[in-house]
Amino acid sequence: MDHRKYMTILKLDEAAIASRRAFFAVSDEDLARLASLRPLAEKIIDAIVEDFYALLLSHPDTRKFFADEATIRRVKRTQREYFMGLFAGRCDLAYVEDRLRVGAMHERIGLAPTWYLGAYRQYLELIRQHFDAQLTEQGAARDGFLSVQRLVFFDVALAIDTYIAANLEALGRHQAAVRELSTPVIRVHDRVLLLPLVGTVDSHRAQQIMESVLTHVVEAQARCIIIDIAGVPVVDTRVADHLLKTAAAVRLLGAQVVLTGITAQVARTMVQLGLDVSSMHTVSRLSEGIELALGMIGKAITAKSK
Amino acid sequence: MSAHSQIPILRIGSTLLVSIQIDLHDAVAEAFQADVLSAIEQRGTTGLVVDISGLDMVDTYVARILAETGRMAKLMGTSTVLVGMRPEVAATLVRMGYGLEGVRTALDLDDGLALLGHVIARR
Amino acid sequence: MIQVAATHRLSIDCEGDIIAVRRRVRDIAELRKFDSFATAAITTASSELARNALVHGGKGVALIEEVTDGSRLGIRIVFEDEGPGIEDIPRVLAGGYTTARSMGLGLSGSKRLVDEFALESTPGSGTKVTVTKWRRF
């Protein structure tokens, strides 16, 4: 997902920017502070970066993220990138929507919260030393270090938004693709649509299943909708009054529903529990179903002349 | 035509078809019933239409109308066809327990002058 | 915990007014992304219930609400009217009160709409009634 969504997800404007900001404490003062710290931050660059990579390839999980060199070197590059947006001074739109880019593509690659969080640790701690042995005067390394810690943790909060946002979306893909796979309404024949029904029926499902063979009828300008009930375990009363409320909708739309695949269990049971289904043509077998429907578009299926 | 309801009427023949494309509050579901019902009075018919593709919502005062509407039109010698209902509206109907039994129903305008047909060399 | 995140509050004082909350309803429910089949059953039960407190209570109040649960979005609507209540509320909740237009039809049939559904009347006192639909992931 583009790192642009994100921002569109997260709601991250103006105000929303300036609401985190001052709950991580980023002041003005510390960005000022860190652009003064530029100079200092390109001398001790290179040092910083290739320690944190030593980490990183010395530990088997993080490791196998490193396929070859030509990564290794553009990943490095991209760090040189993110280490100097600390040192910019600024904490706009454009540093989010930068920062953004970077959680996402952490994402993408598959690389654990754990991991991430882990390497700033080395991250952070590596910033503190080069501070220590290079500012020596009374508090500099202190207060560069708690500025570097605010906007760190600023970013770290978007990195983990953006995970939770991509799983969240991942998540909605495939419940999406769950409700597409158990409501597959197949075309017959012009005007002629067929749902073979698989599994169990709840109320969920009832509902899911109403709304898709309606929006399918309209769709196709289906006179004729077979449902067909074999693959459906236990058919109750619950299952037989959702599936007469479907009919009903249907009828409503001007078509109508063909019930196909009843076996003699269920016509027992249908009529044991008192179930009137009249309203609904039924036949035994599908291909019964297929013939009475084609009947209702003026179809028939007639055997070839020699 | 009367448009009291600001809906037009339109006649084919002996066939009259309204199309409903705006919110039908209940003042305006009123006149709608009476212009139809003096349309139908005025010369002889035998088939009514009515278009709902317009409406994304039929409330069951709106539902009660219609099936109403047709049920007079049928007093006076006229069959009448409910077309293009959205999908929306049959769930949330059919949900309130609202079937409109005893309403013919069409998927289109073609459909519904096609049963119209049938219904009428029936008769 | 409920949160909410926007009020609207709209009075129901002539038909026009029926109109004015569904299409608030609608329009919330459209922006906030709910499917359409959703959108129209929180539009027509609020058709309902604003009808429900013209008719029987004179005149009443839509309080629309946005709410969130923490991992669903929602609109809670609640109806208030000072009308003259109601004596047999399950009767009325199984569609079976017949004797003003659409007063079964409109609450047991709204009642099947949504997700959530409370109705508190004294008889003398008026009605309120609360809906909430989420949605869905």
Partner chain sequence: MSAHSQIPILRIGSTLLVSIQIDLHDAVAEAFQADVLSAIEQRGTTGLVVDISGLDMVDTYVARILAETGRMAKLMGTSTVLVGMRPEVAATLVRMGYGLEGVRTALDLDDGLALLGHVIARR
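Residue numbers count along the first chain shown, from 1. All figures in this text were calculated on a predicted structure; none of them were measured in a lab. Note that the rigid core is defined as the largest set of C-alphas that superpose within 1.5 Å between two forms. First, how it differs from the form predicted on its own.
- After superposition on the rigid core, the Cα of Leu124 moves by less than 2 Å between these two forms.
- A displacement of 2 angstroms or greater separates the C-alpha positions of Pro196 between these two forms, with the rigid core held in common.
- Taking 2 Å as the criterion, Ala35 does not count as shifted between these two forms: its C-alpha moves by less than this amount when the rigid core is aligned.
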Contents of the next structure:
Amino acid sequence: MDHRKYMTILKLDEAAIASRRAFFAVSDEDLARLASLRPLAEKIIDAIVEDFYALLLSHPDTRKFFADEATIRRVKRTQREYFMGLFAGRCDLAYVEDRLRVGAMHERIGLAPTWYLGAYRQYLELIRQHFDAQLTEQGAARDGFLSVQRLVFFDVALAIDTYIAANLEALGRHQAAVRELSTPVIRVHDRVLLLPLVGTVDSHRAQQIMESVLTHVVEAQARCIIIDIAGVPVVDTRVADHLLKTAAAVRLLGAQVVLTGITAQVARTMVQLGLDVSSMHTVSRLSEGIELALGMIGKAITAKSK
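Right, the form predicted in complex with its partner chain is done, so what does the form predicted on its own look like?
There are no partners or other molecules in what follows, just the one chain.
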């Protein structure tokens, strides 16, 4: 997913960024302090980046993300840019978009949040050590590190958001694929469709069925859709009600529903429940339903002469 898309998904506008900054206590004073520390950052950046990647390259679960020396040189260069961004003295829309780009890159290569968060822990520890060594004025190292820490935590939250957003998008795609598989509308003939139902039909799936049926009826300009319920284990009042509503919606589109797969047990249950399925054509076997549907469009199945 493009990092700019995350800005929209996460609804990151100026007001949202201000709210996040307040929550993570990233103040204007922190940003001004970090800007004043930029000369020091330029002095210590090489040592921090080298020590940081020494850790990543020494661990087998993170070493695998660095295929060759060219990759290592590239990511070190990117890391230097990220590090210096901490000392730019700003935390605005452009800053957030850049941080989302970094998070999206790590999510895209498959770096697990475990290693991502662990790497940041080491990153902060290295910064603290260098601040302690370089800032000898009382309280300067502590204040400088706290400012860095607040902004880094702000960045980490953005990165984790990209992981969550990407996973939710992937989940949505998978759910759409499952819905398509659970409601496979098949074209039997010109303007005749078939939907074989298998498994339990609950309220959520019933809504998916209706949406899928109506969409396919419109797209195929169908005159008839066969709904086969032979694979539905239980047909109760709720299931029948869903089928009746679907049939009513289909009729509004100028098509008809043929219900097939009705077993003796299902027929008995429908009668006992007092269900009125007269709005649909009902037959026992799918083959009979196909023959009936074809008859509605002026077609017929005939035996081939020998």
